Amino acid sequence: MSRLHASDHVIVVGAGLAGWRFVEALRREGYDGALTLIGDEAHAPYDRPPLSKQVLAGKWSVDQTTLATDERLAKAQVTLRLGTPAINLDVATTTVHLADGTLVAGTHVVIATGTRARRLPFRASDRIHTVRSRDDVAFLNHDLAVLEPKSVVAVIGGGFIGAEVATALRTRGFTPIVLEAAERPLVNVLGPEVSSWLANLPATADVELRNGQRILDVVETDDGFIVSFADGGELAPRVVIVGAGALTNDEWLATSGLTIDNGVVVNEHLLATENVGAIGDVARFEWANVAGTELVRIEHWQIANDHAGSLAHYWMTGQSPTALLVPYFWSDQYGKKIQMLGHPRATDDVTRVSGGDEEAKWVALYSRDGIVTGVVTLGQPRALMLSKVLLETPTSLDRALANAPWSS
């Protein structure tokens, strides 16, 4: 590989969190040629996390969540091209087309696009919410402003963004009523079992949970909305809110002659071709882990922010990190922090070793074959951390109830 230099110019296309943590790490490992960071918002780049906790509680201000403040965008020495979506990339000359019909053109292109929330096909789908950006913050806050203290808000999925927002809206003072389609939440992401041990949160935090429901629609009146049931039932009411997956942003890819298959697919140096990368949430990546190597897509926080450093190094000095990736993430809801380690498969096999539902905290293991594949806590930050090194080097579940190193 060619390591950059001075004569370059690097794209990244995507101003969230991964896009703008490339450009600090670059500058960090002493590049300093041209780089133009391009987003389709026109804000600059800010974290996305708080918008469904902090923010919508009321407890930040939206600009509390900026990441590119003033100062370090002059520290970073980026040009900027905000509001102007990516449309195409010419792979052979690592030219980006935009929106409004101008071509930036570079020696290497990032791509941080990252995903978007899914909506769902209803007729009031154009006034159902989502929060997934600033601007779906504002104007959820919008709707939200004029209504009376109580009323109900349906929040359609009770995955981890449908309970953080369910648990913000409580925090307000309104009636959130999550509607999850499965037995219950998390239990394709989590596993029956663990997703059972938290079947009961939502009605400690005073927030109604209605699981197997069949929506058929979700139509605007003129006092808010109804939402039809297939078993003939309807609720009204007043905003509708969906957490319902995200979707990746790749389709301006669709002619750059990429591999394209959930996401963009690169090697274990987060490449795609020699000049061309992808990273956070939109790249599908060769991830080595304990139970071998796998061809994976993370959406979480703590890749996005570790993938924008390893691309930023190996182009600098052709090094990639030795160390495995250990995924990370997190989630408050209903007054509890869940927490993981690790990206272990929902059919993995679970034990508990600390804790229980009596007192809600607990630390489980994940394992399959007979190896830990992942961590899972709940209130028990100081014991995850501690349990990391299970994931580090392949570790026998007996061996980690050996040595119980989350009781350290």
The other form holds:
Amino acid sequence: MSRLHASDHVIVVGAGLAGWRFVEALRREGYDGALTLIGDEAHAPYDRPPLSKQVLAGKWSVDQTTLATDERLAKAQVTLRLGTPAINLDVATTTVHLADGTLVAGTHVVIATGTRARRLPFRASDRIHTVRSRDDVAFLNHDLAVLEPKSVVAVIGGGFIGAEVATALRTRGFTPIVLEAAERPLVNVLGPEVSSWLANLPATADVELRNGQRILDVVETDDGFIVSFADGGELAPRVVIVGAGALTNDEWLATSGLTIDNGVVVNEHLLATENVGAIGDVARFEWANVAGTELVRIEHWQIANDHAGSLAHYWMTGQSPTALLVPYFWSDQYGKKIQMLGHPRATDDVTRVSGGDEEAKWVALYSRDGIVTGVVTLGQPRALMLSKVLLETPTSLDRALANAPWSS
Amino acid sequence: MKVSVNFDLCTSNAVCMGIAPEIFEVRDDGYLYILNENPGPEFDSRLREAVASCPNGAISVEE
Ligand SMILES: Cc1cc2nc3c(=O)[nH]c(=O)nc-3n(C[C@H](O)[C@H](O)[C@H](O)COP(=O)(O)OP(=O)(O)OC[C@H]3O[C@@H](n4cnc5c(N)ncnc54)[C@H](O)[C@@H]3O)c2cc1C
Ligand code: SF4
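Form predicted together with the partner chain, following the form predicted on its own:
Everything in the complex follows now, all chains and molecules, and the chain you saw is the first one.
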């Protein structure tokens, strides 16, 4: 495989967490050739998790989410091309086509274009907020600014983003009402048991959650919106926000010849070809884990981070990490911290090994065919990280229960 | 290397402990403790990983 040299030119498309961390990692690895970072947003790379937490709650200014400060940008010696989407990639010549008509030709390309918020096809769709970017939050804050205290805000979707947004709105004195389509939030992500242990959280934070909501349409009125439901009911919120998952930003690669299938498909080294890699939310990568190897796409902050470091290291040294990648995810919602290690499925078996609903603190193990596949905790960071060993080498559920690393 | 944590930013999520438990420990009281402020060079790569992995950018190391 080809190592990077000073005469190379690495082009990173997507100036989010993965793209920026790749730039930093490549310089840290000693790369001294040309480096270009292309992004469609007008902002230098910033961090998204605080947007739905501290920023929306009014505790942080958006500036506090900046990752690529002027000082770090200068240190990274990177050519920034912001506010210009890439519209095509010529794989053979590793040339990126930009929407303004310019071409950027390099020797290596990193695809880090992430995901965007899914919109729902209601009549008022254009006026319904999503929370994915700084601009989204600015637009939302603009609409919230004119509301009286306690105004009703509909939050469509009770998943991670919806829950965090509802928590932040409640902190600001609004009345969020969470409209969840399933029988319970997160049931399709965490499975029936774990989702049931979280069912009371909204109430403890004084947030109203309505499950099993079939929304027919959302229309705009003079002073807000009407949400209409399949059962004939209606709700009249002043603002509507949707948190209904994300879609991959890979349309710009449609004619590139790369394999696009729910993300950019790459191998265990995060490569689509020798000179083209994909990292972060948009990458569907071959993940070696305790239960085998599978093709996954994981929308976690830490994955974007890890991918960036791994690809930079691989291109500089020809080496990939020897340890298994253990995904980590967290969500701060309703005043509690949910944390997860691994990438368990909603259909995996679940064993609660400590705590209970009453104390709102617990540790749950996920397993498949008797092998531990994940750990999820509520308010137990220490126990979670002590359990990481269970996912670093294949561990049977019996052995995990006997060793009980979470309580050491 | 000298390790320091900005405790105004730290949320005690224990990510650093998952990477370098010899250096970082979140105890049952919910606080992060630095067990070794001057770890040897054998910790260099894991320390760098901890710095990059802290979701709050709370860890810094001085060479
Ligand atoms: C509100 C919010 C809260 C979150 N909270 C958590 C959390 O608590 N815990 C957790 O683990 N994860 C969380 N995440 C997920 C985490 O932020 C993502 O996993 C991470 O941002 C992925 O980084 P990325 O660089 O792959 O993609 P992104 O951050 O999406 O960055 C991709 C960038 O590429 C740009 N782009 C797209 N198409 C093009 C194009 N054609 N040309 C040029 N540029 C393009 C995009 O505009 C964007 O700037 C949260 C996400 C959001 C939105
Ligand atoms: S990873 Fe960062 S936020 Fe988490 S405990 Fe360590 S220093 Fe604190």
